[in-house]
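Below sits a lone chain in structure tokens, taken as the form predicted on its own.
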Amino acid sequence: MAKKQYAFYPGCSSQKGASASNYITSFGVMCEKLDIQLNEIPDWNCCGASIGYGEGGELPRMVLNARNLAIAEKDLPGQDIVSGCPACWLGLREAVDRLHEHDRLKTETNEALKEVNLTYKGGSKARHMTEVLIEDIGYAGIKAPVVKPLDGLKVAGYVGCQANRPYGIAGESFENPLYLDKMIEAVGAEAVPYEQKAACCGGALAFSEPEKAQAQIRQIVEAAYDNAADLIVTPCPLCQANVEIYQAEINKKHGTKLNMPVLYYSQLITVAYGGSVKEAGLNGQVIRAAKLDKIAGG
């Protein structure tokens, strides 16, 4: 079967040694089993993420993302641009939409891109990896390669905010998106009811206003415990990092005993497809998912 090919934008947090490197590790087995080939965009640059919405203005943010789009158009023509990070996807998707709608902004963006001998033509489509799985593979397709059904594993599907607004997945509710629950169920696990699935983890407030961010994180984790979840899964590197890492600090400040594993959906899928602890990147977790490690053979 011919592989489905996509221009892949990894994003900064997924680089070797970065906070989400285990996310990309788990993509390997998952994509191989689904006949997906991710072709990394050469010489890509940072999308600007949250800081891109600061005082630098709209044009610099557009140029940062348009450069990646233009390289993909030139070197990987005809391939949709796919990212695993909602912040990166948001930046790319916004640039596609804004530059399509506003000729002057597109002209100014291309004036800047002339400095690096690039032109953004506007033929790109920016997608999140979950869109590819749902729309191009389908839930039955996700289920098909499962060799280790995750029976008995209870999972809280935490979509977060940037993967949900302003774009989200076509046809899904912003208040109660169900696609992550369906992906969890496709690999044999139980998606528990979870009222915090579209809540914000606090994002960059974890640095500027830690008390506020940690209050939100505590709610996210405690809701998972309230619904008897064994672990939380998310499609967002920032959500994963915040919700996992700050549990220890919350425990220290408030005398709680939070110890909830927080993983990526791709790690769950990789284990169900027969991937090892290492192949799923489970050995990179701060809080180990003991039940999933056992299924993976770790």
Contents of the next structure:
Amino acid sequence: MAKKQYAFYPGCSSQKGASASNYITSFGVMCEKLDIQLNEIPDWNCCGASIGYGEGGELPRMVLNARNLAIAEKDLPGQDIVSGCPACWLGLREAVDRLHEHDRLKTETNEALKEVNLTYKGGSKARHMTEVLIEDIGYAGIKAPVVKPLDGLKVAGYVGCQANRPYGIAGESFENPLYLDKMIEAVGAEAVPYEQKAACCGGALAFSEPEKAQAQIRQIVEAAYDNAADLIVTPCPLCQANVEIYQAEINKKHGTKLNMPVLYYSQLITVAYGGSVKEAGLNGQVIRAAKLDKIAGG
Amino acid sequence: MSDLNTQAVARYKNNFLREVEERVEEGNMVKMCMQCGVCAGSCPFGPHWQHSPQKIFMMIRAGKREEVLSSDSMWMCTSCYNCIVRCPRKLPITHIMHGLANYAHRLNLAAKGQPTRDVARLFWNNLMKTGRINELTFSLGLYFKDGFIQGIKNSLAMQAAGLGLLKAKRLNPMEIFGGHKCKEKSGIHRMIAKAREIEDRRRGLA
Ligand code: SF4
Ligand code: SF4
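Can you give me the structure for the form predicted together with the partner chain, which would complement the form predicted on its own we have just seen?
Let us now look at the entire complex, which starts with that chain.
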């Protein structure tokens, strides 16, 4: 079968040795089994993330994203641009939309892009990896390569903010998105009810307002415990890092005993496809997911 | 007060709504707000906001310029996009909050030492260095933003998290020597400088 080709935008946190490097590791087996080929956009730059607004105005942020889009259009023509990070996806998609709607913004963007000898024409689509899985592969397609159904594994599907709003997955509700639960069930695990599934982890404000963000994180983790989940799964590197890393900090401050593993959907899928602990990036967890480690044979 | 601020006051007199419409990202949508209050109940850090988005929009129309631009509310926005999907008038609230924060920052009316303002600036400067974020120098910069002694305290406080990431190979100590970068770094610098120049000219901030 011919592989499906996509222009891939990894984003800063998914680089080697960065906070979401285990996320990108787990794409390997998953994409191979699903005949997906990700072609990295050459010399891509940072998308500016959400927090970029403080110093960078609208146009500098548009231009950062337009450079990546223009390189993809030139070097990987006809391919949809895919990112695993909701913030990167949002930045790219917002740029595609605004540059399409506002002629002035597009003219100004192209004036700035002259400095790097690029022109942004438009027409390509920016998508999140989960969109590719759901829309191009489908739930049945996700299920097909499963060799080790994750029977008995209870998972809290934490969608978070930017993988859900303002764009989200077509046809899903913003208040109660179901796509992550369906992906969890496609690989044989049980999606537990989870009232915090669309709550905010504090995002980049985990750095600047740690107390307020950690109050959010505590609720997100405790709700997973309340519903007897073995682990939390998310499509977002910032949610993953915030919710996993700060549990130790919360325990220290409040005497709680939080120790809930937080993984990516792609790690679940990889294990269900027969991937090893290493292939699923499970050795990259700060809080190890004992049950999943065992299924993966580690 | 900055010169840019004095010029803005002289130019817009008491018409703050017009100033916002012309100079703040998506500011032209502020007048569409019908004060229903849905957004006010949507912010994750809501209880800590001095003024909810609803109040901010009302204050803009009432010409409360100083109060709006020195409010720390916009800096409490986590970019959760709850408001955007709920607002019955389809205001791009998140972007207006970002735009107001950016404008207050550029006029230097935003509170000095506002933590999110500092983090945002550090983040941008970090990404501008090589074209990509270096998570190690970014976090070190964060810990040390309030001086050396405070930096040591902050690093020690966050040791558990940092060591966990190091052990899991998700924080690379070698990044201190530069790490990942874009080949076209200087081109990116020129491109962003150009974008800022164009936008500043249009916004009257040149
Ligand atoms: S939800 Fe929209 S219309 Fe209602 S107060 Fe907020 S901004 Fe105004
Ligand atoms: S995006 Fe910002 S303004 Fe909107 S609900 Fe979230 S925190 Fe509030």
